[in-house]
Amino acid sequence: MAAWGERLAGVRGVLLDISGVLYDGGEGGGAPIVGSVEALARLKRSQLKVRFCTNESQKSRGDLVGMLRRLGFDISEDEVTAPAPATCLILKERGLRPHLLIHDGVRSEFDQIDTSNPNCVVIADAGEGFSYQNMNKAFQVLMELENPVLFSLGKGRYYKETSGLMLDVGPYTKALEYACGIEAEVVGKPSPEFFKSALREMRVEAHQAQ
């Protein structure tokens, strides 16, 4: 196997997911990844730049950031790329006001968001929150519209808890798209865009980062 520096030669920065690549969710906050967080200081240690690029959407990324100093994680809030906050900024820049389909614990991201009279809907992993009312309630906005737009925090399948697996966003956006014969606009894994946010942030280019 190559040594470390031959591995990473030309690497200016390094893109990380947390869950599932640095711990598994579950009650009381989930559990490390075996190796990760002696992985992560180790990074952290070198001359690479380190971002850490994420679709979690039950967490605002202070409480995510929170969650992970405790598990031991060298990690601070404006290191995290998160869906909820770009999502703040599109709706800033194109003047949109969200019905917002999403868990309580993200819904702090969105304090300085116009949520009156809806022309949008974002949807993220709303947990508990995805009952039938609520997702009837997103369908009936959206088809009020004259031209509907739907931001996806994500359009993941499912992801891993130390319980077992669980549906992500990505069934439910699903089911509003073929419901509504519209697109969603996703903001996060896997848009390109998302992930050039991260680099920029880094100041590295696609060529150097892994």
Second form
Number of protein chains: 2
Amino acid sequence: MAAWGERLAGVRGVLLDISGVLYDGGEGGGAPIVGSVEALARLKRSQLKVRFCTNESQKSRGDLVGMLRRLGFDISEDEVTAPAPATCLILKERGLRPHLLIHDGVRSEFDQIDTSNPNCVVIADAGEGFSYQNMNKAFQVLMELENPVLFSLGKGRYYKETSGLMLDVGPYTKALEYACGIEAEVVGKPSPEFFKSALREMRVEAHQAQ
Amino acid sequence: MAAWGERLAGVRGVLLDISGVLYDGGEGGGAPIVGSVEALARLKRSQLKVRFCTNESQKSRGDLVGMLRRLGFDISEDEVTAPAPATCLILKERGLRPHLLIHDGVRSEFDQIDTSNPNCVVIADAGEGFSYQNMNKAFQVLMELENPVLFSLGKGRYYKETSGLMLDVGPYTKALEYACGIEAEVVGKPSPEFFKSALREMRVEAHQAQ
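Requested next: the structure of the form predicted together with another copy of the chain (the form predicted alone having been shown above).
To see the whole picture, the full complex is given below, headed by that same chain.
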């Protein structure tokens, strides 16, 4: 294994995931992963730029950052790249009005978005919101469109909570894709566009990032 | 278009679907499709053997046949090939104990099946039973198995009820397949094995059937 000095040669910035890297979610908001509060503090003291790139789609950035700060992390809202704000930009650019199949915790991110008479569907990690009724409603909206457009905030299979493994948005996106015979546009990791927007926001080139 | 006499030359038996062919489901049990009660009566008076091959997985065969008889159809339970009884045969043959993600209406078909300490999952059209909690439970059972086995009763995308289009089992099967990185074994149409079992029960060869 290369020494750290060698591995970091030319690196100017670090993109960090949040869930599963800084903390594990769960009852009562989750718990920091051992050593991560101190590791982040050390990174922040270094010459490296730090940015957070998350597929979190159950919480608004404000709520996410508030929770992380309470857990002891040095993080602010404008350091976070997240799929919901990125999706809002795309919706505005393309004049799309979404039907939202999302968690109530992230709904505030879409406050400025027109959701009347929807001409696309946005699916995010809705958790318990993935009822049959809500899935069927999103399916019916898509089937009524001449050109069905589905945005998926990430495509993760599952994530770990302190209580066990939990289904993420990806399986539910696959369900709608199969039902409607369409392919979703993924906003979030692993979409290269999403990583690039995080790098732009950090003002670091791809080859300078870890 | 060939005349009926020509098209039916050599045909000894007819396999009929039920939902969408004999009736459309919906509130209050659904409604016969116009002309289907009479068409079935005529078929039964002919020389042709008749068998019903359905992917219905929300109701037991008994309940399904009772409902169809009330709508005026000439049909009996032993004329119906359905995925739930076919799955029970496979489970017994392979010594498998399922976790059942199914509609309460079909649960009685599994009365004789050992469901303790499950070593596979059976998914059927659970309708409102496709809650996040129930999907996550099935997912967790699969992830705890060294060799995850998933049986899907059909793989339909959706079906039509009098109230509109409804998600069928297929999308939810795709969700679990993606989440676990596995492929389900489909019991029901379009599985060739399922059609063959219906033909065996009718005692008709494939080339003699319509």
